[in-house]
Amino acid sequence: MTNVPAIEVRGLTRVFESRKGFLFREVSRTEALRGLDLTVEPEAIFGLLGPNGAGKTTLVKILSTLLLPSTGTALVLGHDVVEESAWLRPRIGLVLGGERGLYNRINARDNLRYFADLYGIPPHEREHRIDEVLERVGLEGAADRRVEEYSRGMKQKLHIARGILHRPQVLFLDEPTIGLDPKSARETRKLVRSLVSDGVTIFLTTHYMFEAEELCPEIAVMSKGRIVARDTVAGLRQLVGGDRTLEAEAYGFEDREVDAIRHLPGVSKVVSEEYGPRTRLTVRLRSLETTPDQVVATLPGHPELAVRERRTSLEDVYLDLVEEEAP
């Protein structure tokens, strides 16, 4: 493992400008990235979470040399994505979610032959390498079928085969399981995990919390063009208030009751949400001091009260962090 970070970003910004109004004289500016800093160590899966419009895809496009930053620097494998893009492109791979980027009227093998030529893979290595990646993604039996006959999951496997065909050192996966059925998504995650054993650094963006928790030792949460938190899943849980969460449901709570819950030992946060005629209190706990029985005792006027304890999920963490960023 090298000491050079796989990815290093400092003060990165990206502003998109568009014109509107009479004769398009009015200029509208959208800040997609706002002074973003980020370092990713090599040979691991790094997860990036964030809502739509947070800037995730913009960042991936800059790191994969498809888009220029407005200001700041971005290094991949120690090389500048702007000044040294020609050096970087043969050493990085990009897989986008969805079905674009493949030629549907030809078979998978011919698709990979085309991309092998683009990547500059020597002709004497090409066929062997194509066979290798087809077997790796489990498409060897369908290699000679037209891509238009493939299921969405099979097409995503072919996208990954294309992305690793030239043996990249860094692989960018932007929503790789979006729209896949559970079986195909599970197979894709299994494939992604196996790539790390080849020494590949994987930069993964996803909307699926369980996917990030399953695959990524370290996760960053992005909101409004900035990184708002970065840690292990356990560290992120502590950041938003603890590993334990209690949920109390009844037909409404008075303000004094909610305030009483907030003052129980170890309570770090209480969120109230309406679910039809019922109200749910989500109680984040930093310690073991408060139990479900204590919550029941604090809310005696609710014979229909239901209280359960669960582990704080990554989805809880994500929603808390993004909520804190909301205007």
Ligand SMILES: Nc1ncnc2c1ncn2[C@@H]1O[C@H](COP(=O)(O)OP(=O)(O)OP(=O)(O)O)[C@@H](O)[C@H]1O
Given for the second form:
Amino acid sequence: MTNVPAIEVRGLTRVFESRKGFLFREVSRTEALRGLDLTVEPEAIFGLLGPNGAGKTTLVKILSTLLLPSTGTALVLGHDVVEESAWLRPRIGLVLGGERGLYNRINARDNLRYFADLYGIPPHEREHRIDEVLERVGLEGAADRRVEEYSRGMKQKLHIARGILHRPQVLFLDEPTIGLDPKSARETRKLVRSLVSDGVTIFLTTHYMFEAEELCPEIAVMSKGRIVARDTVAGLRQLVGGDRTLEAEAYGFEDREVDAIRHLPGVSKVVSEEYGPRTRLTVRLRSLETTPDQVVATLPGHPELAVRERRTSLEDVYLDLVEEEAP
Ligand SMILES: Nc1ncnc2c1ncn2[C@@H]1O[C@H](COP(=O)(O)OP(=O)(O)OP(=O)(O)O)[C@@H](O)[C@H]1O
Ligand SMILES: [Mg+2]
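I would like to compare: after the form predicted on its own, may I see the structure of the form predicted together with the ligand?
Next comes the full complex, this chain leading.
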């Protein structure tokens, strides 16, 4: 491959306007993307996280030429998604989560034949390619069953088979394991990794932190139409104040006690939350200087105190980043 980025986005915006009412037409305006910048290197898995409505699907649809941006530019494989969509379409694949987009009344093989023709796969190659992708997603035994008899997991596998049938160089996976049982989700992740070893660039959105952490060397967090952070998981942990987290729980803490914790060495952040009658202090640590024992020593007079230490999780990072963006 050349060193052209797989994806390059500059100042991308997308506004949705919808009209409500009959007589008094009200126009509601949603800014789904608000000046988004992003570069993704080729031949790896890039993960995009973000709350519902952050704009992930909107971005994926623009990058896969399904939706036009309002302003800004987006290049995939160095080619403009608006101006050069015809060049791009055969080179990119898109898999959206959910059950739409397949023909239920016909079997999996016929579904794939339909899409093969749509993608312009030559007839002499068609059957061979279909067998190949069916085997790759593990549906070879169910190829002749009607899709309406398929379970959700099988449908999702068929979606992926459709998405890779034309051997795209960049594959967009929008929540590919949504609603899948753990075994099917794991098989899907394995398949995604095998595609990367074949040189495919994967752009993945997910709400499963574990999945992002397992699959993606680099992760971006999106909130309200912008990328708010982008790094490796280790880098993101540092960004939110360190890779160790202590949790101290008791029946309420005084402000001065919370302050004392805040001033312990290496502490970057203390958050207090109520859990029924109990209060939990979540203490983010940049270094090993402060131990659970020191936290206990700083909070005398709480015989009920429980302190535990854990690694800062990607979920902690995500919640911190998204919270900072909250109104
Ligand atoms: N066709 C549309 N018409 C009007 N508004 C839309 C349309 N599509 C998306 N939006 C709005 O744009 C914003 C971003 O939506 P988008 O689907 O991109 O979010 P998302 O990050 O994919 O969320 P989720 O995690 O729930 O899938 C939301 O406020 C949504 O309501
Ligand atoms: Mg979405």
